[in-house]
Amino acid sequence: MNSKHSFIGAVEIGTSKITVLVGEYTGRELAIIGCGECQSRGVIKGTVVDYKAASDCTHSALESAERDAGERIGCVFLAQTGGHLEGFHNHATVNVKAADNMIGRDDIDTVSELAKTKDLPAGRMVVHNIRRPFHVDGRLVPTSPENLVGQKLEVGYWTVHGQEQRLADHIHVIRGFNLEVRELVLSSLASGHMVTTPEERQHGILAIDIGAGTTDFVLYRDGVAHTTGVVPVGGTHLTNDLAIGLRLTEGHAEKLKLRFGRAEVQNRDRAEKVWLDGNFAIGDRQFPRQAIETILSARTWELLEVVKKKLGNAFAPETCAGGVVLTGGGAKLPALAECASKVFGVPAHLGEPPAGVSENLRDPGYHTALGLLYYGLSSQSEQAAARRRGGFLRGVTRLFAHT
């Protein structure tokens, strides 16, 4: 950040709600000073489908956050999710140039650019180039290899890309509020950064963020994001399954899910029933408790199995000592950790933000927005270097040209 004192925003345009946080950054520390929320409209599975509706509710949340903070936001970090986001690994190797085999800055820049250089299909744009650790003559180097001695320098990048127009739609929503989008950040990287520690990321951990319309995940190895992905299924799909299975409205199904839902079947008594409202008023109805648990546990298990399948060979219990950490609004479903532990074969737990985060923001539903600020600021030096090389700015400028 160029300013020694600035007000930055984190914006998550979700399927169920829009969340905006305002952070005051002094150059040394970050304080959350404002929060704004609005029920989401015009957004399905992380994609803007009605620009005016999405803009109206996003701008309402931005205005609310600025009123709460008493300050005007200077720029924002904007979360990205959706089934259009995809990732791939690209690897490069170079021979060290120097006669004494000492690795220089040129060697590092050359191998990095080679590993990031891969043509994308028309209409696609890079969102993140995530560098994996360097290797010198096959030996892993957790930090910079500069000034080490070796003959071959290797590096790989996990590149995430998305549909240019869908990314543009999100940027234009923010731009309509006369705000600069400082960076696009994957939702999984934001929430994962918030609920994992550097030690866990070093030893391997899988973070799964279950939202209303999508489930985002990031697998960490050797301290960095190794693989990311998005499944276009979330909490609303569990609600929909319940509505279909029990033949009731989605509103009533959501109520039953929140009151009696579980990710694993606990009740074995087919005869036990629960009341929808419990007030015995006209319209109050009874439903089999076992049926509620059976429907939700089946879809939850299926969702986690899809995440595991998408990870493929990237995931292995022996390289994931930190286990699985769950976050997002959908992660509050009881027994979800037990279900995840069985699916992945490693310990699982509900994620918690670091100490110091105020109590009203500790709910898993805020982890992505919180992570946007902390992840974005922690990676500013690397991102600033990328912008100086023109990579990100070229992409954003191209997106703005569509307006």
Given for the second form:
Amino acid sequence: MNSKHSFIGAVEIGTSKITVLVGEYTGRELAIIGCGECQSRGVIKGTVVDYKAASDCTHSALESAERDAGERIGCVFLAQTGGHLEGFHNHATVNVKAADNMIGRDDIDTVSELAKTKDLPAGRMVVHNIRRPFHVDGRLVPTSPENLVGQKLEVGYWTVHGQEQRLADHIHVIRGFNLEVRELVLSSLASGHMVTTPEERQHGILAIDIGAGTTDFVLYRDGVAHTTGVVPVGGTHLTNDLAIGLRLTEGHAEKLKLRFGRAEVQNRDRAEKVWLDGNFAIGDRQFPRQAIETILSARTWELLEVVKKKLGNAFAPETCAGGVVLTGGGAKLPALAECASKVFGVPAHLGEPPAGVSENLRDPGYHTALGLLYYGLSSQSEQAAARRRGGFLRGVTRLFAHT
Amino acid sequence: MSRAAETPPTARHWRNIPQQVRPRAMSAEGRLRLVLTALRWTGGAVALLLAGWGAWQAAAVWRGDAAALRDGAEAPPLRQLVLKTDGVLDQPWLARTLALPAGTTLAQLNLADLRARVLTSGQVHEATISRDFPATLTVRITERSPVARLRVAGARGPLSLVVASDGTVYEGVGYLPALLDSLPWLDGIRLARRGPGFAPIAGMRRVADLLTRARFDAAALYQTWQVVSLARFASDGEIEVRARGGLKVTFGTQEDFFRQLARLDLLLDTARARGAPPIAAVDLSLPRQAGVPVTFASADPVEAPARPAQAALAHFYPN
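Given the form predicted alone, corresponding form predicted in complex with the partner chain:
Shown next: the complete complex, the earlier chain at its head.
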């Protein structure tokens, strides 16, 4: 084995299942070489509530993935979701220092630091600082403004923060397997990165990841993540609604949802019934199809409305040319795209990973784990590049600047 | 404005969360991985240390004698045989004994086999053989010293052998004739064959003790000793010495030889001073409290059957 190869694990500790993918990174390309899955226990709405149970099933999935890959995972990129995650936008402006108004690296660093610097409430920790595009004298600069001429440099950061204990619980579950968490990535960013193209992100697109316990969303504008959010409602809530509405157990409700569920009411015939099992065994029951569709569509519509409300002014159909892309296990609900299209007033479609991803990993349930690997690696590369920029010469310059 | 107020507040990042967990919070697989990781690190560290030590050793050898290392690797034929001994054996004897074929290299030599060959000679007590690269074989030996000699019947006629203090019987090589002539002959023993030579003589250490005492403490007496008979050594604990002039002295092994020699010397001196006839036999084997039976060479010996000699000696050798 080449010593330059590293084996990275992408772990998504979800409410219904735990997914682990093993990627072999050669420094240039990434290959998915192993996959492990385990039914989740001890996790509610993306939050660890039973450490032992969550650890056991996560470690089981990790072991299974390592066995499948035939290699030991070196480090982990961990997906993070949950209702405790919140975000805010912070904006900063600086006057360009140089007499000739040419923007230097110092100006960029200063404005970036100012935009990132904001006190958080006690017990909160930053998960992501997502930079929005720079503006030079009100002019949008999609890339680096270095060496451009202007008097005023502005930048905004979307800061995602979460509750310290919940973040720590997730990290400790992984550490209990003696693995280091190298990167913590918001689930919406991971899955959004996987199902959107750079062009779509440039034109504006809303990615919604409907999981079992939570729905994560990210709105892209000008090529970067503009707003993110988490709604603690997911596929299990649809199942619950069915169970309550039709007086069923959760297992039966889940079965009905998967077989006959739709996000829009299609059947107008009240008399049409569907069988629960369809095997004519004792205990098999009939349910009105329209009732199933009505319950699910109402809840789906409500969920998407909540997402729209949370986005607030950030979302506008005219700034979201790419429309809405849906992913996650919940996105497999038929007619969900049509429903989303009606709610947001823009075209909607189901997300597809890029070509090249193997057929068995194209299911929407794997998009977050796949995105974790790709987003995590690109994030690490950016950090490495930033470290390189702050090299020896830069250190010397700073030293003289401060003396 | 204070310095703290100038510094912008920094929000805590998730990377500030300590990732270490207590082992009890780890699963069995996690603990196993932890142990394996620790073992791997330890093994790596040990391997690194060993490699470093090996490199240091190689450097030390190279610095010390680089030419020897190179020559050793090329393995030239053996050029020199060096004998270091505390005795009389010489280099030709060593060459004869080892009988190494020409062109042999040090690497081809079986040192254990060569040592066995050297030890075949009873004259060699201990032997150590070492290779001194590039082409020198060094043999260090300690030799036995002869205390008596004896004559045995060989295939080609009578053969003179010597006996060491530990009873080893061997063919003395390289000794000066004067030294050999000064040694008394051993008599009254039965030699047993062992391999190509003879088994060591039992009790020879005690006899060697007497001879060494006499040689250094009563040299005048020792020079006259010709035969040492061990005929009654095993049965009665007596060593009989026959000296020039017909004197026969019987030593007992129970008493200190120095006292016995002193008594003999005094007795001979006293007899000579009084103009007594030559003494033919002296028995020193009796206990110290008893008198010393002496037989004179004259026709009418003083000694009576019972205890006449004791009476005759009582006045000049009180107990």
